[in-house]
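First comes one chain, alone, set out as structure tokens in the form predicted alone.
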Amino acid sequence: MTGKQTKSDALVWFGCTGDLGLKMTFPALFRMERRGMLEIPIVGVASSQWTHDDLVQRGRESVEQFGGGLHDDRDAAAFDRLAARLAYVDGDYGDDATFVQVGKLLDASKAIRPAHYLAIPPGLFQTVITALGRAGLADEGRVIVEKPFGRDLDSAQELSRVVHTVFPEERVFRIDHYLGKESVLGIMYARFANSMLEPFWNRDMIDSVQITMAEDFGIAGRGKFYEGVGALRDVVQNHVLQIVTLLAMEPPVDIEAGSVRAEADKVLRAIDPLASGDLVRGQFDGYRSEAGVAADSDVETFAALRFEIDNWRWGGVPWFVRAGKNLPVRATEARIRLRKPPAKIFPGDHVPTGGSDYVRIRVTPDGQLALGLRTKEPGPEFVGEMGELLLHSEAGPELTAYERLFGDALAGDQTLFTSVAGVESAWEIVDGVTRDHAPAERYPIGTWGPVESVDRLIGRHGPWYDPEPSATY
């Protein structure tokens, strides 16, 4: 991305022994090392009674399991360089002595602009941030905070208040790996690098927008975690609304962080808070039998919602979103449905319900951009069929999301990180319905949620378009 900010000269990684580090952070740091993108020391901090050797061994296991493995001398040399960068502090986050030890390691490497990465439970954010302030480790440093940033509007605002007592907003990086995906960035590029989309990208030509974020697996043994989150907090408030902003935002004046974030924030401010009638909640059969889940749990594993963006471009266009677990496929896709032609001039032609032209943007498992158009079927009659022109299909990103985001955070580029205004606006949209809602409806595993209620939600703008399981249509 862009930006001429001063680079961080060290990475302090709180929670380095956790599951996120095993699956995401270590693989990203290894790939960055292999690409020559790492030039700084890394100080891991945890309270696991580990040693430096334990942390290195954890890194090796991580790379073997989740980072593609060590296949040749180049890989082995890259891992050795990464291991040489690592230091480890074992201590209690509530003990100032832990942070004194971190400071000594930073002093030894002459680092004065550390980036503090908080891969820790949200309940510890305040403890660590205030301790960094007391220890003088935040004076020229940055903080990288993993989601969730709060669990409702009040907690998000309180967390921002705490963060800002130590770090100014320009040195706060709220990381959400979804914004680092190549295919998500492709949405913004496709919209603003091509002039042909702009003439119909508005309420005059677009009938409705659907976004589906489907996962074909359950809660993966994280029952205790999911009980405190649910689908609304887990993916809708952040991932899905971020896709909405990229689809709906006005063209920024440039690609600098301030310009992009300002336009994204405007979209969120134009969405009214959801009411209970705008939401359908579902829970897959068997969820209550999962370890860590209450026997009478009403936590949603599926959510479908509708809303409008009350601005000049989008006024009157309904947006429909659904997200859930144990659905038929794993795919995230947006479908922008265009209005039907104003007059039917081919008497023999039959256009099925919902069969109008569309733009399809697929985010996962691979990035795709496609146009759906009606073409004439062979024969004497004027009868058409829907065909799709696949404009772009991406097999895989050059940089993984965490590589990109770590690189940007260390460089001081906030473009792909959510602002405090964006976080709070997103919470304002969903905050009310996290408490005031109808009970979650049961749905069988492998189906599209509580179908009857979800179909009523979309109404005449249906049907829902179900993403295909394969990467290529």
Ligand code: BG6
Second form
Amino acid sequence: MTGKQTKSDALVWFGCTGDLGLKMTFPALFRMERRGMLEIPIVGVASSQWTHDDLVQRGRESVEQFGGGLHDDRDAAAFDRLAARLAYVDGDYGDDATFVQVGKLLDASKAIRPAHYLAIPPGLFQTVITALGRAGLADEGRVIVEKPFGRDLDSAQELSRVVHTVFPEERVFRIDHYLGKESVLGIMYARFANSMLEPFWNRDMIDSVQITMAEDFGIAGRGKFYEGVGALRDVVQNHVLQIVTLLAMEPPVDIEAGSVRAEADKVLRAIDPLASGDLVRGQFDGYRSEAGVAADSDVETFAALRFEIDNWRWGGVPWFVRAGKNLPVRATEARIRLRKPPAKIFPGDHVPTGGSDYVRIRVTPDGQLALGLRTKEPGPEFVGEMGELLLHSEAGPELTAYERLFGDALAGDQTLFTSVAGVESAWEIVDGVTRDHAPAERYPIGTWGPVESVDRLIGRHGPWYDPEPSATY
Ligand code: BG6
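Could the form predicted in complex with 6-O-phosphono-beta-D-glucopyranose (BG6) be shown next, to go alongside the form predicted alone?
Next comes the full complex, and the chain you just saw is listed first.
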């Protein structure tokens, strides 16, 4: 969140013809261009045998389908400016001539501090990174790496080793787009810009924490990719654990990258590696018939887990997480449940077993912050019901996650990027259970996963609270 670092003076975009470019990168670059925040040349690189015109055409399709469209002269002018910034290099990543070509384009625009954005399969990271080093394109450059950062602890460490042979850690930017979401950052803001939450934000007052990351769609044609990851690697090791760290961390000294990342890492280090009994895996009916999926696949499309954060603030408080594809709604939500009042004063009143009052924080698809409290129903009896005070609700972010993260990486601000220590600590938590686990249980599409096992996992801290569908999305 600081502006002290030097700015990158070019963006080199490896894998510019891929799906992520269509859905995320082009819309983000276009929005940055429209706000006048993109002042540098962009060199797209791929081996798709495209031309510059093909890339511009892809950009137009992307903005029309995923970036809100081109509505007026201002949009059209912004798109023309973006197209004029784009150059395209077609070439094999294994061929040094590709990098010579990139170097020539950077020289032509007098760029000496490029940011290299790797939107390529992880298997190609090493090839591209070492070639950048050989071509002298890394000397002053930064590297922006897309998740997944490895597929387990060993491969993540190996990946970091390779990256560090060419780029020092202060020039490495690992993207987890959840950290760029307005609503996710709102968690840190709500916690540390107020003093009201702090007195009860600990083991004395909190019964348990639930986090649900539900998606009402399947693997959307990404069978080949998904077979290599599954829910644990795709979203739990990264997005969900980012939410956990922001909910659980101690106040950082300030908002500098080093301070925030140090506190986030302490949370992850206080979580023991999961044991197989802490995990329920599920697979939606029909997953095995998806393209790119093995007929006998045991890959999980749903994971429920429980863990504790073994530190002074959270010791003894169970955390429960559910994440899955083809569930009834699309919503990512945390519910922090407070303990029951210590004495039952109103005999006929029903207070749920696990806890009563709660704080509810929703981060996808809309942002919400709400307090749940019991209030008395009008009438002669002392009976009540849960009511909710919705403190904040926002339909869509001003700044999309990718827009924010690209802007920060180009400015050299690492606050919202995962540190090497953070990535490795997160892998340590899930590493064992990615290999040692019970088979995935089948669940029908549109349900909350293998419900019996998931209910057993939460036990007396239940029930699970199912997020409501969003009114706006
Ligand atoms: C991606 C995963 O990182 O995050 C996807 O690969 C998942 O499987 C997506 O659907 C969820 O992101 P969001 O922002 O839509 O909640």
